[in-house]
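Next up is one chain by itself, shown in structure tokens, the form predicted on its own.
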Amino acid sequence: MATIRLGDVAPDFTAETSQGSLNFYDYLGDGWGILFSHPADFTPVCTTELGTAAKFKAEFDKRNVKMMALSVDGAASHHEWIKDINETQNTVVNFPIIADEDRKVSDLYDMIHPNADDTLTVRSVFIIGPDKRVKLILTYPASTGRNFYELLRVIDSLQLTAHHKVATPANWKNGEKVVVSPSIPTDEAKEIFTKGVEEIKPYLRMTPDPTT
């Protein structure tokens, strides 16, 4: 079982899901993807997470990001769990959940927790770019629910920095000032970023969001 690292090509797979058999690459098409794992069906924190993910789907759609979840339980169990999620979270689950009973996808993405039993997936998040490479990996303990506002913030940063020679500073939010890439000389940066370049230090230059 290989360890997935940033920049690696995300492994492709075909799996049974709550929406039938799906190929991961076909499902993503030429857009972005977010794959997140859950230890098992009918778990409390994950129930709130999947409900929240469903409520955030429109925001992910705006960013051309498709969601796919995973649990090591079967599709029939997923359908029963989805009923509970819809009821308790006042939503409708609107993305597929992989039925990973044979742990094929969990193994591909190194989701099996090394310090727990061999069927307990850690609660991982993988953000995958249109080039099918892994852009971000987050792993949460069972006791801490994922922050979907942070996932949107990260996607905004990834999509901005994929097309402009900038980086995003700490606590950055969409529309705020960004950092000019250190590889660009200041004179050149001033030509590229016509809204202005603020030189705080030679290595720390800020500029308004080039997309606004």
Given for the second form:
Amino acid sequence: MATIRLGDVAPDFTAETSQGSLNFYDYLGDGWGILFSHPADFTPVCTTELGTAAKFKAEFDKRNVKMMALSVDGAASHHEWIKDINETQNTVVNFPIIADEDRKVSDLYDMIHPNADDTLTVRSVFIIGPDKRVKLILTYPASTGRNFYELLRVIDSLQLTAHHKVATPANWKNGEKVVVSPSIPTDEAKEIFTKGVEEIKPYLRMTPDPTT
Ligand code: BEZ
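Could I see the form predicted together with ligand BEZ next, after the form predicted on its own?
Now the full complex is given, and it begins with the chain already shown.
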């Protein structure tokens, strides 16, 4: 198992899921993907996370992002757990959960951190671009549920900065001012960003979101 780093090609796999056998690349198609792991079925934090993910699916769809979750229990267990998630979180789980009983995908993506837990996966997140390269890696401990607003925010930033020569500042939210890429001289930036460039320092130039 090699360490996966930003910019690496996301490893492909075929796995049993709550929606049958799926090939990851086929499932993603030409769009973006998010793969996230859960320590185990029938655990409280994971139940809230998967319910939240289901409620956010429309937002991920809008951004052309397909979700795939993973837990190291089997498909039969996932089906029973999904009933509980739907009931307790008042939603319908509407994306596949990998049944990673043999830890094949967990190992491929280094989701088991033995010094945290020998057998359960940590809460990993991988965001994968249409070029199948890894754009973001997050690792949370089992005790901390993830923030799905943050995942959407990162996807907004990744999709904006993939197409425009900008970066997004701390706590940026969609529609707010962005940073001009350091590689662009200010004269050139003023030609590219017709809504204006504010030069706070030669290396810190702000411009309105070019897409709004
Ligand atoms: C949970 O999802 O609630 C959880 C799982 C493993 C350890 C602690 C919490």
